[in-house]
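There is one chain below, alone, in structure tokens, taken in the form predicted alone.
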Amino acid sequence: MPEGADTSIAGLRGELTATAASLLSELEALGRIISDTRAQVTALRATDSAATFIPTATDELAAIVQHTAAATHEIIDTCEALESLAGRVPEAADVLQQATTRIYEACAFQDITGQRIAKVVAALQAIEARVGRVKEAVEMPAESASPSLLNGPQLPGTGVSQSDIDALFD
């Protein structure tokens, strides 16, 4: 190239044919949706609040579920203490019997929301660790202030490895 020239992506455009001009283009923004994402995984990053969300939520219905059982089981306990009673007391034996049978069916919702509970709590996993995994995926070292993928040729043993590569498009 003459002295002077421009050197730049910019300049070369005029020199590259219609096939090299598009691939160009392409990878051009493949850059910028590359540096787009890096900025939203830092903004993540910085939003410390985002980052916990999923697993509070997560414990947070874990403990619904605990706590209803728990008061479930009390109230099944109490419903076998009005049983007993009511051997004792006749007159009131069918009045006690047809309450704590209603105390019992009402008691169902328990398993049921629990087994709704769980599901949701294993879909809010499944979101956290894919999360993770894209946050892993495209998260710059802390120590590399520019993109480790946009470094362009390395030497033998450093850089991205295929398998690395592979493993962004998974």
The other form holds:
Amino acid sequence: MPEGADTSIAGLRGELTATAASLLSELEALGRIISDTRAQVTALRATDSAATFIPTATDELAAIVQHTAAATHEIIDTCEALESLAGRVPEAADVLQQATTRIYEACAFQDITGQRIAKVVAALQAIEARVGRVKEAVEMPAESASPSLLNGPQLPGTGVSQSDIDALFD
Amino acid sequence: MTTARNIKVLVVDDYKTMTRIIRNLLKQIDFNDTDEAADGNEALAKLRGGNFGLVISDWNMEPMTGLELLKEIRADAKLRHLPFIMVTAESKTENVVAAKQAGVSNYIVKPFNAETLREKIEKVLAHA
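Now show me the form predicted in complex with its partner chain, since the one above was the form predicted alone.
And the full complex, kicking off with our chain again.
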């Protein structure tokens, strides 16, 4: 080996070692980021399972709209019945009409709240779609809610009716 | 306004509660001849087949919005002069401007009361 060549190789080795060290450092940093991200996604699964909670929330909101619409129709039915009585009690007709007018005006809340809830549902669905994509990326298995918990009011068409429950106690 | 109150009014809204509310309020201010449609397409069919003197329509409907319905009406030779009141929760300036440019007769923001409805209808019919 010619004189000086050993020194050049040593220098080259030194450079390679520095590059490798830098690469190793980058890889370690990347590893920490991946580990942190996994921990965050796992925490998300533990506290807020988008696979169940968000669809449930949208269903609950849809049920609110359905229930308030049904209640509003009943209020309007009752107002119409009161109005039909106005002819029989002429002395109270004006007061009756003023009262029913105020009730009709107030019933418009159902339309306004319905539109606002529809916006919230759209936002939740957008969040659900994004969280779903993150979950797919980290291949997390879906987690269901604890079966030991009660889930609050049943949505229309689900659960059993009061008469079905009463039948169980007869 | 006795003559004006004899006109037939078409109420267009995809919220059944809202059509019921508006029709009841119209009845209370003596507009007794009313009909309803749940969207723009149904409204156009009724308007082309009936003798209506006023349209009160919501903006947010599918598949045809209130604005699209208004444009269809203004483009129809037989319906183009029909008074049209937009009733909507959308109160952004650009929406009002778009409706005005499309030829809306007046614009009511929800929630509203019977007095506002009466006032706008009378104003529109006075210029019809």
